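Just one chain follows, in the form predicted on its own, and it is written as structure tokens.
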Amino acid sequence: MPSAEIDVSPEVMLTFYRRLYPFKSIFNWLNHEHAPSRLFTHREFAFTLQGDVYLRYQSFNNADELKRQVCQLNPTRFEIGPVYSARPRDKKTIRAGALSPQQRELVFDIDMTDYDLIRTCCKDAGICKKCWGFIAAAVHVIDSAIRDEFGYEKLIWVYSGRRGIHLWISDREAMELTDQQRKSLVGWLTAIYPTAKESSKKLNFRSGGKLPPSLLNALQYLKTIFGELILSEQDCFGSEEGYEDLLQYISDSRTVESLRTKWENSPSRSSEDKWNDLLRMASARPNLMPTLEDIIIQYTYPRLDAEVSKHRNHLLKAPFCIHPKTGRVCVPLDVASIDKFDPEGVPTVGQLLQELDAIGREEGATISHSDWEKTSLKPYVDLLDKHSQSLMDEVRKEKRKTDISW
């Protein structure tokens, strides 16, 4: 990637600030109407500013003042965290415990680094189109989650700018869920997964031999995905300790002491390959079948860092802002057509502003507050203001039902 692509300089960030940063959007997006509400006044913003110097409880009024401050203190990053019995602002002039977190939304994060024990392509902060495939079912297994167990439908996912995805739920019900609430919620989603430290490896998914209804409503959907991603794309039992990870997970000795003997013995043998050795194992042992699906879901099943989710007071960075390391942009995602997304491919904050320079010599342009639209950013700042749109339709809808009733 050329350097002029990850410059993220103080003065790239002030004109990215000043030029293509989608204030009024992400206004629209927290307050869900035009006119300012609590939802937005009473939010707390928090600024991460050159040098690592961490400024909380920041509130504003509107999307203009929002910028004045961005633009005033050129953070390298800003957060957005719950909106407050009081303004954040007001907190040292208010008297002690006065200030408490009263909505947020439901939030989740996935990180591409808890699946380095997986993934076979890149370790650490790596990511690429290969690895993106566990993030991808990742957000098919939570949104489908989300929507059908729990009803919620305002739900948005934004890609971290480097390793991850987040998804904000905008859901009424979903803001104004309590801290034990989202803690339960959280709960119902989440997998516990043997670690590396462990010394036995034995998945333990099920409770009284049935898998949790959670496990089994995405196993039907990670069966499909399975042979593609962990078979072909990551080649997860290709290498000795690869697949003596996976012989790790089956407690019966027979098979493993089979398997392992058939794989020393024909080494060229594919990931494929062993997962059918298997499988016709299995169809002859069907009391191996229960621990094929749990290695499945051990393969495939979203990996959540659940203490993001837990809180209402927790803070997670905003959308459109520029990740420090590789200089791209945390944009909003498209959830039909994420299995085709490539992190490489996401604008980065050096690509727009040589657009725009572009554009200016062609046309003769003025600055405008609004620049992002003539740039490739545009698509993303139409899918957040799409979602945006739907907030504030609802929130017209209940406004009618309150006048219809008086």
The other form holds:
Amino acid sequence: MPSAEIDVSPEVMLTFYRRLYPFKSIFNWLNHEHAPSRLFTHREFAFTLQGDVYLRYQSFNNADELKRQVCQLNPTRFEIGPVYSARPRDKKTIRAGALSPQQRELVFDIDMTDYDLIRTCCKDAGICKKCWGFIAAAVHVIDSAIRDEFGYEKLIWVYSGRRGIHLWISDREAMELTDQQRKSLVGWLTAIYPTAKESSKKLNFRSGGKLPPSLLNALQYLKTIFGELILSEQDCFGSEEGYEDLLQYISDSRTVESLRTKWENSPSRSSEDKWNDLLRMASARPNLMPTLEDIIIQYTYPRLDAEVSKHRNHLLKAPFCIHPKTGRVCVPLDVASIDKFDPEGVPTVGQLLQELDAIGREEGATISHSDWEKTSLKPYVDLLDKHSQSLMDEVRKEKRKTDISW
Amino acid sequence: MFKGGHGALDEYYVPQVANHGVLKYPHRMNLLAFCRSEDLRRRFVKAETTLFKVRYDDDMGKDRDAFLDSRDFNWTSVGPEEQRQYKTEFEAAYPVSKPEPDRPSEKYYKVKWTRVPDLVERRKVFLKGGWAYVPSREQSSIVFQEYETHLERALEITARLLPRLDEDTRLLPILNNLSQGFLAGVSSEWSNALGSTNTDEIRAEMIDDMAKKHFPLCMRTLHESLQRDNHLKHFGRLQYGLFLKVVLGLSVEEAVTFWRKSFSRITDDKFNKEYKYNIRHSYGLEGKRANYPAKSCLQILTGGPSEYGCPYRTFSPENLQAALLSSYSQQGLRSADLPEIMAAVKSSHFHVACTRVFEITHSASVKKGDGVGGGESVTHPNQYAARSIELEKAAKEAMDVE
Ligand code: SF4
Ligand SMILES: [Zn+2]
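Give me the form predicted in complex with the partner chain now, not the form predicted on its own.
Following is the full complex, with the preceding chain placed first.
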């Protein structure tokens, strides 16, 4: 029997939507201004109803309409899609082909699944503070690449509720990227192809022996976390399977043989010891150095689910939904404290309702629609609101500019 | 005809198109004419891109910069300070196989990354703050690529809009004419081969006489205004110069002599400085040494400033009739012939009008309907003149035999 914490029964969900879900904040974030614009009214929402019925092409005029519909259908979760050329809910009545995706936040999905072959602490659906380190590293690399290389600023990271993280980018240019451009951007950011694991063991990040500037930047940072994440916490090369994995990336067979002999004979050598063995060899053979760098990239560079990012019409779970398996809220996260984030510390819907009950008993039952203010959901909603505020400021600035130029 | 009504096309085409001097996208009319079949589209894109490359590599640096800087292309050259700042990054992103220490450092351009998605996808570029920094050695190929892609897209979009335009009966004959003429034009029948059929050396002083006997009205007009004003503006010079070079096989020495004589009001010094180079350039002796093709009717009809366009299209009816009479009455054109010619003009069959004039002025050996040979109508001024010269030669030879 599930504990109260992960109770996601229809009754619980309905109360959550009625009293806690921050519809207004979601509206502001998607709409970029107070008065409803196409960014909201032409936006597709898709609902997953109890019993896994999937309902697409929903759209709404404002936050209240969205809330009314959510409370009526009481979905287990809902997703956000692109801004279309017309209102998605008119799909049946408009000419075929008249409904095409125009704009969409640029989104990324990083999921622990893609790290299953290298993490040693958890398996399958499990996630702990230790393996969150991979996600945190990915967040730092992607966040700074997007800001520094692509010049986008309006980023918000959202915990996916179980073992991954989503990134939503709302800069105007990012919103308007074509599928082709999204594909190119993802290509730029993709270096590891996790599914290709079995086919090719060659590391291939370089052209003409040099790392491209983008990977060079990432490497500077990844070097600083490699020791702690890969060597101490994950102890990736501790087991025979682990160090064999490492050895296959080294092309010089003499080096491989001598290391293998050494490690077979002293099984107690830690990952750190083994890495030091390798470093010592490299100091005698400088041509090994690039290989070491490539290994660092291979073990720590972000592993993206490229398909999510490539298409404007991909649907992605809305922030603040409840993960049906964990009961946890998909909360926005601050990059600055991403390293300290503990997925198991995220409020669950059950916990939030208990908090509400406690307040209810103290204050008498006055239900207001921003009850989240009184719960541990508050800091997360504040984070999104602050982000939306910067989007709105941007729009206002632009409007003023056009006013003056006329 | 293109205003109002077909707003969708304007909306797509106008805001994204840069027109700077000779560097520009083709006229919308051409898009309409050539969008209608896959094959036409492909050939048109190829021909226009080639033409664009020629113009791009030409020495008109100002046009090129204006084009690159325009809102649509938006390439900005990277200043020395920025160039120093990203020196290491440039070196990492664009490794030079053999470093040449004496070589002056390469010039870089920057452009929004969204313009060069291919380079981005393959990580073949340095990105900073949303800008892609591209070395000049890679830039032109990107510009060409962009030009081509844009043209393809414009043609496809036009094709989708065309069913509505097809209903416009006034427009369709023009489109048919244009596209037919084009197919003849790009087959390079007239741009290279015919020049060499003419083996007798043409000298500068012969040109005036040849113009009167052999040139179509567009080139006659250029010739006449050159003689009258002792001057022609840049495009006129380019157009007429290439025509003379190709159709008459005028040597570069004779060309210089011809232009020197025609530009009688300027000093030697000015001529040498400002014009001689361009003449030699158009012969491929300076600059990029490209061999430029002469313009086809299609290009003359639809592109460029109207003063160098096809007179059948650009002249008012009164002026056209006056010009025809003064140009061709010596060759046998009479005012009684004008109504038929003007009727063709009125229905926008400019080629047909020009072809009819050819038939009338060569009535000794050409019947009505023969056109410029085999019933073909005029698609290239070179074709017109070359055929005329050929007929004269044949007539002479026939007399020799007798
Ligand atoms: S139809 Fe062609 S050859 Fe005749 S005048 Fe016009 S452009 Fe010149
Ligand atoms: Zn773990």
